[in-house]
Every structure is written in C-alpha cells, then in structure tokens.
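To begin, one chain is listed below as structure tokens, in the form predicted on its own.
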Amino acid sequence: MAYSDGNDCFTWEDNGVATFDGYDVAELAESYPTPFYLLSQKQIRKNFEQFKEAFSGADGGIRIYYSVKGNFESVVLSTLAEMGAGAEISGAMDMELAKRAGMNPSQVVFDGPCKSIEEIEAALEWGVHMIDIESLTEARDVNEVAGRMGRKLDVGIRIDPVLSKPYYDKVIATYRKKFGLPIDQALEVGCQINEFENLNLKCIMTHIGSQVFHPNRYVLTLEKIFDLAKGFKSRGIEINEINMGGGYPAQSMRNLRISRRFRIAKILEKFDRIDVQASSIYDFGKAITGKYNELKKSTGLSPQLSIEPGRCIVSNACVTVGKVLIIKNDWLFTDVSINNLPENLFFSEWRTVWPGHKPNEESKNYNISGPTLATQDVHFFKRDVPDLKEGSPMAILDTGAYSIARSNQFTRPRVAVYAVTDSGDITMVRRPESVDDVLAMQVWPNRDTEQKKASGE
C-alpha cells in the first residue's frame, strides 16, 4: 500500500483500488457529482482520541479547545463536541456554530485581534470561558463592555513569544508578528489590562504557527511563558492558565524542505532527501507535557495547561474527489481548483492519488491545474503522474483543514460535503451551490423592481 502510515482512512493497493473509509474512490466518482469533498467521521474520532491520549500526562490534566475556523461541518464539530472538546473561536460565526455543535460554553475561549464591540457582548451573554485579549485597544473594549454587563470578567493576554528565526524565515513573511504582543511588553501591558476595573488577567496564551514539525519550539515556548508567569506573579496577578494554541502538525502532509523549490530537487527526491519528518503527536505530547510538568515543579506555579488543536484532527478527515478534465501538452486541467482548495502552504504539499493506477506507476510529466480562468490556479508543477486519460478520476488527501472553510465563488458555486457516519454510510452534510444561491444576495434593483411589478406587488 502507498500513502497510508497506519493512521489514515485511506488506502492505495497495489493493483490501483484506493480506498477511503471502506468506499472505492473510482466509484464514488462515478456516483457522486465531481468535484467533491468526503469526511471520515471515524477518522475525526480517531484522531481526537490520539490526540487527547498523547497530552494525557500533564499533570492536572489539559483542556482541549478545538480550533473551529479550520473545519466547521456539522459532522465535525457535533462529533467533537460529543467526545468532549471545546471550542476556540474568533468571531461571531464560530460562536454560533458551536452553540448549534452543543459546545459547553465554559470551554470555550475566544480569540482573535479585532473582536467587535458586538461579539463581545454576545461572548459575555453566552459565558465563554476566556476571552485572549491582544491589545490596550481590545482591553478598553472588554472593559467598557463588562462593566456595562456588570460583569467581572477574566481574560487572557496573546504573546509572541519572539523565538529565534526558523531556516525558512527568508523565504515567507513573518505574518504572525501581527498577533498577539511581543514577550517582552507583555509583563507591563498585561499590568495594565488587570488594572482596568472589570478584568482579571488570569491567563497566557500563544501561537506559535502552523504545521510545526517537531516541539522543541513549544517547549522554548513553554520556558518563557513560565518565565513571564513568574513576573506577573512578582506583581500579584496569579496567572491559572497557560494556552499553548495550535500548529500540531497533519503527520500525513508531505513536508518539503526548501530545496523543493529549486532545481536540485528531482536530484534530492530520488533519493528521499526532500520530505521532513514530522514528529508524532505523541512526541508533541511527551515533549509538551514533561516540560510543563517540570516547570510546574521547579517554579511552584500551578497554571492549567491548555491546547488549541485544529489541522491534526481533521486534516486526514477529508478528501476531494474530482476528474481529469483536459489534457494538453504538459498541462493537465482537473475540475479540482483554488476555489475547493485555496489555501498555499509553502512546506507541505497534499497527497495526490490516482484511482485505478499502481501507486508508483509513472509515465509523465505534468503542470496539474484547475479549470477556473485564473492564473493562480495551480495545484502544482512538474509533477509526475500515470498515463492519464480526460475523465480519468482523481482524489486530493489531507484537505480537511482549511479548504471547506475557506472554499470560495469565484466563477462558480461551491461544491458538496459528504460524510462517511460511524455506521459506515454516506450521507450529505452540506449541499452544493446552486448559482441562484451565489446570486441571492446581490441587489438589482432594476430588476427586482420589474419582478415585483409583474406579481403585482
């Protein structure tokens, strides 16, 4: 078998059949409208059970709030909720989507840099758990809000903890800078937010980034939160949570050295030196909790440890099932686009699987594109692929992170979800666009003017 690590709902044979949680994907090409997404509900179980299995040793226990931007489909969020997650939301969207999934609002916490006076209030109403403040701006907000509410309220300050530059800084901008504040301001602006009179700073939160190969950097992280803990201890402000958000990585991802963007890669590649290992989650878990329980100790501070966990549980959960469109020169157009899968991670790249061909059956080489009239609309480049023929079915791993939620209209509708339930059926859990759906918020008023004069209204 090729691309399953023991892990996965999927399954590539050697004769060609790949399957995804028990269902020929040849098949459901044929069956089902293309292009398409499919989620594992089993897969999501499993992965959540890993993951909670993995933080097990933090002494006092961990609180887990799932990342809800990342995937929001009923099936997702109502399974994780059932298994007792919580939620990390960043908007009045996320709010309403985990109250609809039964999340218990004392788990969750509400994060992001510019929260509305609105969503504040409707945060306060419902009784989340946390809100992660990352400005004075914001705090004055909050202030002003709970105090009308008559409420006294505890918070949380978002920090960057400013580690040294990762091997790639060069080549991406450093968009996180953005969020939170720099660790070193943090001790007198978080002295400033407790003293607004309806906060209590009480917790520490941060994010490291995204897909993060091993944890080393979580527990540099961890040491100069502590660190921090203990200023904000010298000031009397006791600090009961540490939040080490997200960026666990989807293990299944290809994960690309830079190299991969230079020529020498085929050389690099046929001799396997391209892709990085990512450490397991249970390494993540074992680095993670034996820091914090050690820091615990040697500091005598005792804050709850936390997590906001979101690609590594659903990444995996999820397939887009399309076809070969069109086949001309060395450019292959798939009905698979930006649109169904927009984001661009620079060091990951999905697994992509070719039903009905051995898994390293080659014949040529090929720019895999979309079928939308954009030129950004590139899956990838000189990629080698079967001897393909226009219909022929294709299927893009891991993008159960990220795409659904981000998916867009340009040009054309947005596509159908489907599910595989724990029962082992499949069943729709988002219906696709229709272009009167596209259109329905649009106003013409010349024409719905005369629309209106014909029914006689």
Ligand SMILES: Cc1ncc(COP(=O)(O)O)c(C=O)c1O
Given for the second form:
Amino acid sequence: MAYSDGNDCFTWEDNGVATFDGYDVAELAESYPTPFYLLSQKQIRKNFEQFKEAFSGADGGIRIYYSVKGNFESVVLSTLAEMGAGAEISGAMDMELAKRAGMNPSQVVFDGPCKSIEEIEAALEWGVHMIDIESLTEARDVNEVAGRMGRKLDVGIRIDPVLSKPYYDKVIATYRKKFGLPIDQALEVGCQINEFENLNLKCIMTHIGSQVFHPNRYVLTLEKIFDLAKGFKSRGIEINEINMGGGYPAQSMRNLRISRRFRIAKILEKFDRIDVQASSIYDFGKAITGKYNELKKSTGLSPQLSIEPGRCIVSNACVTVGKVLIIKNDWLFTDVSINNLPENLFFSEWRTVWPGHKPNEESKNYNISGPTLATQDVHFFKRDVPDLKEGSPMAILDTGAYSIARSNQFTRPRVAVYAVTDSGDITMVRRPESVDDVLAMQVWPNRDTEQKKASGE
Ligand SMILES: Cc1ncc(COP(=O)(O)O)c(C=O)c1O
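Condition change, the form predicted on its own to the form predicted in complex with the ligand:
Below, the chain from earlier opens the complete complex, with every other chain and molecule after it.
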C-alpha cells in the first residue's frame, strides 16, 4: 500500500531509504535519543495554504480558526499565526497558547461544553471574537460575567445536527446530544439565550466529527443550519456567522486502513473493505463553499462562513521516530509507546515504516509492542514485518494530530519534539521531560518535620 500520496514530506524508497522533510530517518534515529517527534514547518505551511485555497470560493471569504488542541507546539501555532490563521480555543491553556503565538483575539473563538467563570472572564478581558455557548447554564454564566464587565456580547450557539437517524459515523452518533444543543431544540433555546440582557445571538456553530470522509455530511449540515438561521430571522434574530467546525481529513490518510486490532476491521478486511477512502480537501472546499454560496443566494441571508480545522493541518507534518528494543518470541518491543500516540491506534498499523528495509519486505510475523508494563501498550498484532534486529529504526507517520497533545506519562516522562524549520535546520521545540519534571508536581509529607518529630526535637 502507498505510504505517501506525494502530498506530504515523507518518502520511503524502494532501496529502503526513508526521509522526512529531506532528512534520512534512519540517520536521525542514530543522531537523536529515541523516541522523539519530528515536525515539519514547511508541511504545516503547505497544508494551511492548500486548505485556504480549497475554501477560497466562499462568497465573502472564509475565516479559519485553527483548532489549538490538536497540536499546540510553539512551531505549529507561531507558523499559523504568522500565516494569518485564527484559533479555536477550548480553555485557559489554549488561550494562553494562542496569546503566546501572537494570535489576534479578534480571530479567536472559544468552544467547549464546560467553560469556567474564570475562563469566561479571561476570554472577555482578552477580547475574543466569539464564545460558542452549549447550554442555558453556560448562557447564564456568560451573561453574568458580561454584565459585571458592563458588556453587551455577541455570542454563538453550538448545535448538534444529529437527530435519531445519523447520516454519519456511528462513533459520533454515540455521543449525540453530548455537545451543543440538539438541532430540534436549537431555535427555542437560541431565542432564550438571545433574551439574556447582555447577550446577542449572532453565530451558529457546529462540529460534526473528525477525519470525516465525505463532504456530503457538511453539505447536509449546512442546509440544516441555514434553515435554523431562517427560523431565527423570523424571530428577529440576525445570524451573521456560520461556523462549520473541524473534521476535515488528513490528506495523507485519504486511503486509510483501519487497524486490525479492531474487530470491525477484521470483518471489513474479509470483504475487502478495510481501506476507507476520503475525498480531497479541494472536494471538501468546493462542496462546502458551493453549497454555502447557493444557500446565501436562495435564502437572502448573508452570514460569514468560518471553519475550525485541526487534524488536516498538522497530521502529516509529524513523524514519530523510535527503535526496536527487544525481540522475544513473537513479540517485538519498541521504545515508542502508545502513551506517545494514544489516538493513533486506529491507523498506526498501516502508518508504521521500517527505515533501512524495503517497503514490501515482509519476512517475520510479530506483535509490535510499546515498552511499558501496560498490557494494552501494543501498536498492532500479528503483522508481517522485515527481518528486524534489536536497534532497528522505526517511524510512525501522521502523528501530528492529537498525539503530542494527548501523550501521557504512564510510567515514563514525555519525549522531545523537534522541528525541521523553513531553513532546513532541525531545532528542539519541546525538551524531553525528566523524571524530576514529572515528580515536581507531587506533594510529599515534609520529611524534615517527620524526622524531627521522630527524634523528639
Ligand atoms: C469544536 C471543535 N472544533 C474543531 C475541532 C477540530 O477537529 P479536527 O481536528 O477533526 O479538524 C474539534 C476537534 O475535536 C472540535 O471539538
């Protein structure tokens, strides 16, 4: 299967040489302590440029809020800020990151189901463009803070477009009614929100999933949102922004294979349906902006279109590099743990490469494990791999989204992040944590006091 569609900065040649943004990955595995993440600044730029271009057909332009939580490394945020991206933040930490990156608050939207009073205050003080409200309780809080600050605030509501029969992924449907307001309640609740003394309802926002494969789902959602906007108009409320959220697929994973660790994948494989095809970002841009332009015309409404991409901007801009540690029976242990890649379980089976070996070399069958003492620290089961040795390098592609951001410290500190910068140099953008870093947050009983007590001083 193809590892690169020619759109990303990774290559794996027939002679076994694997490169990431021009660097030989096997050599990197020798030069830097493994495991580590390696980002590409050029790839981040390219992904953002392509995204902008894909959506450039929107009548009145498009506002792009990069979803900070997907990857909040300094090089990612400062590159995107410099390129004019706004940000979607979901709490105080994201807010601080957006500030550090130099993002303009007038291009920042604040999402999430449980914003604290302190976070709402901080967002208003900083002057964020929009707070997207998800419940009446939250509306009450935002109204109260705005009142205290003497402000009349434009706000959005997040809607959940899924009704009883979802037209997209079962995974997402499982969580229906969790985020936002169910679409069949949105008109009434939205009007109630607008009645709060200090709030003006101005935006409808939604987010329909992640790695969504087909633009049709957005098109159907847009129709529902315009209907809702018409409903608000008939109640005297003018919606001036429609935010379609994130979910656009990583382009490097347009031919995505679901990992066989999931039972459903085994069934799909049997029927030769394990490969899931995603549309290109240009198809998404064309379908969404085309529908938006059409609905604008047919309804006479003219809300600004905005979006919150995350994964598709960063996924293929990162590779995780590691080594084989120990081979025992049919288990092959690597120094990369699923701690480092908690979200990649769905696909890392098919995105793992073995630099120094040919792409189709498959001579041994192993279960590929991480190094921790966690039973489930397994990248994948029973997979044919080349004749690997202890010390052989490995690389997992497409680890830019929700990997570093979600990595955890189960039995070991988190690892370093490097970036190949625009100039082609490699620079460290996050130092590896030490054991002391991790333990510094722990509170131990004051041993001095205990000792003094014991010796009767
Ligand atoms: C509200 C919201 N917007 C945008 C995103 C970004 O989604 P993606 O990374 O799939 O583009 C997310 C991700 O969960 C989200 O929750």
